[in-house]
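Only one chain is included here, represented as structure tokens and corresponding to the form predicted alone.
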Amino acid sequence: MTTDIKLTIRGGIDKNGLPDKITEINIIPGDIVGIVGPTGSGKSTLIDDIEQLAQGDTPTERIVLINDEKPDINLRVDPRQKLIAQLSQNMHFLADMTVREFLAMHARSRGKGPELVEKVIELANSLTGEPIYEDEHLTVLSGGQSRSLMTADIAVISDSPIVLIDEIENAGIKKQDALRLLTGEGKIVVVVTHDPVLALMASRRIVMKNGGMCDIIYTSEAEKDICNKVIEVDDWFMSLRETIRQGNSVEEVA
């Protein structure tokens, strides 16, 4: 499955009925494009209709487009055939299997070698301060290690070139080489979040208001600067957390 698309989508209406201020939206592979707003202002729903491939079929009457065409049905129903990943905080296995297992599987399904469990578990203990081991069951692995291996799977054995994210900033995830691992390899990423570092690393935001999209703001040099201020301080509570989780003192990193 090629990475070569542009995903489109076309305002709706939000929950008064009122049509979207923001008519279309173009993105491309490598863009990581940020959903803002308050709780309840739509920010799923939009991701929703992105995952649907919504075609004014959805509560909003939004349509999302594959290289300005309507996509395929077999793209909206077919498991095999889908375009989209989706990673959420509250992701979990349920498959009692082994991680290599896992992967192995999800490898032979897309036609790829077995070589790439290595690189996938490499990848995912990049992400996560828990190591995960190829022989652990994926039922007994935490959120963060959940996630981080579903990241890594994404980026490598998977062929979806378009990946929603539904707010990880809390899931124990370094959330930063998750964006550039994911874009660097060409997908395009949809993040829903609050938080000021993800939000400032997107070339642009969707502010979501009362059901629709209300405005596109797009980064500026001044926030790109505040980002890298704001990276260093999140570096340092990632460090503050990991220091903490070993059971270790504080003392030297603060």
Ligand SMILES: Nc1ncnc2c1ncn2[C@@H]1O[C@H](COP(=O)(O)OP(=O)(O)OP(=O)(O)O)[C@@H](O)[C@H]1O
Given for the second form:
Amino acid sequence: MTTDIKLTIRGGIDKNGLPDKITEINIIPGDIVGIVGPTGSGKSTLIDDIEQLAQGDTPTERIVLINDEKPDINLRVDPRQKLIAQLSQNMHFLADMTVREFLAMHARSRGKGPELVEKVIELANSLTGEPIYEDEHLTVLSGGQSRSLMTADIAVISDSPIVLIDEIENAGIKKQDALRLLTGEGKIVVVVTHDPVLALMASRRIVMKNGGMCDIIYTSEAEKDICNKVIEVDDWFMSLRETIRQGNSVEEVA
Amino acid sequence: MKLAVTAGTPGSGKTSILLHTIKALKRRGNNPAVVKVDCLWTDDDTRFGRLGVPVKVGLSKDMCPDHFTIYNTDDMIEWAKGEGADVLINETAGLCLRCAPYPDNCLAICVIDVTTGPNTPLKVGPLLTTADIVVTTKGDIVSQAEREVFRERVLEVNPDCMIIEANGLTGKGAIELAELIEMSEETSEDMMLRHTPPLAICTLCTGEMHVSRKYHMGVLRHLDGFTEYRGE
Ligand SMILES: Nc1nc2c(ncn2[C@@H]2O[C@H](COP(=O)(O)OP(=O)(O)OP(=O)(O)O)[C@@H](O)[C@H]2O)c(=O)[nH]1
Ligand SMILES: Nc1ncnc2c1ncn2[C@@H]1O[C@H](COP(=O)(O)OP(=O)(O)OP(=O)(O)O)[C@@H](O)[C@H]1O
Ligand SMILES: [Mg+2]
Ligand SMILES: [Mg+2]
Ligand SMILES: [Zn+2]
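Moving from the form predicted alone to the form predicted together with this ligand:
First the chain shown before, then all remaining chains and molecules of the complex.
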């Protein structure tokens, strides 16, 4: 989906009511922007502002514009017209429905057909350990399985030009595969992360502190070189982890 | 006088979202007053009272809380007029899912908690199906997909309603709700209920204590759905 679309975040206030140091950020398709900062610094809150297309009506008083304009009310609420897909920090489903029922209904809410259900489950199973079955209830899925399903659901059913991702690295799923699935081509991507690989894969990162946007760091050429090294280390680390998960010894891998 | 009747299951977030809405209404130059109806006990009046708006509590005790609300609607409006209000917000107890306390000339608002799962909209009945506005709360606790599925279910049972995705903690949605209240029609005299109440004169209501079937009269429904009338 390559639409000409521009996302603008206008600064609001931090937890003490002081203005965001960063007063405006513009993001265009193909951009990956990171959000970093300590626990509780307001990363998820910023991403929620974007999801709701905040108009000064959230505690942060930020304003989010699409193509320099205040978005139409239907863009904010109607899933059939929504421009934004969000993978939030939630690790579990609360809905007491089977996987199939839920996905079919979600597809319908986004104006899509039930044929996508199988595709979502197949993709989810490529990210997770124990397979997810379509007759299982959502509530019995583990944290990692739930995250995989949410990820695949967004990639297939909520396929939108703006993608918001909150800490994908925490669920024990294959994070780079998941990120690739979610971001696709030519999308606006905003990723909250504590992970060096993901943070350095972004072209710039917003630094959060005390609820405010306090800095933007552009990923330098030197940082990109470091990123490649970190990926190597990370791949090695992941293979160790996978070996241990499979119940094998790491002597050969290390 | 505008009348906004706000119903919804206990703990769904009615007071939380109304507190933010009342602040927004006041900022926009309205004079809201609030009546909270509950069955036995409530501390919502102290929560509303902090906003410096006129507040009144009605406890329905032995009466059906919805019937109590409806029976006292004219009185509430008179009271609000006396307090100099131009908007009366009525938070109901919202316990009886067969009745719905909405008159025709009011703004009917149903507050519903998305964490109760997407089957809930099928269970709440006229409280939801006859509402003008459906306010969903606690969406911060579930994924975007769950919020969207919940919304789809609400639209299945009430296709014409306006849905506001709100958050009682942050006040998200409150400005929208305040705007809709402000734009709503004035109430009138001789209002009619939107939904026909259930046809039950219940012998338990009149003090029957026996469990055994032979003591019960009125419209009686068996587990298998068979319905009969016993009595005069
Ligand atoms: N996480 C979350 N909690 C909420 C939200 N809205 C309300 N709550 C919490 O839910 C609880 C009940 O909220 P109330 O506003 O008292 O609910 P109510 O419907 O007025 O309750 P009754 O008047 O007793 O029927 C409180 O602890 C609120 O803080 C929300 O959007 N998100
Ligand atoms: N600008 C702000 N104004 C007021 N409150 C804020 C602001 N930003 C964040 N908060 C509040 O701070 C708390 C923590 O924020 P948030 O959950 O966004 O942190 P986080 O960076 O995502 O943390 P974690 O790394 O643990 O996920 C929340 O209760 C949020 O409402
Ligand atoms: Mg967070
Ligand atoms: Mg209440
Ligand atoms: Zn009743």
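So that the term is clear: the rigid core is the largest set of C-alpha atoms that superpose within 1.5 Å between two forms. For clarity, every value in this text was computed on a predicted model and none was experimentally measured. Numbering follows the first chain given and starts at 1.
Annotation for Ile162: C-alpha shift under 2 angstroms between these two forms, rigid core superposed.
Comparing the forms between these two forms, the C-alpha position of Gln246 differs by 2 angstroms or more, with the core used for superposition.
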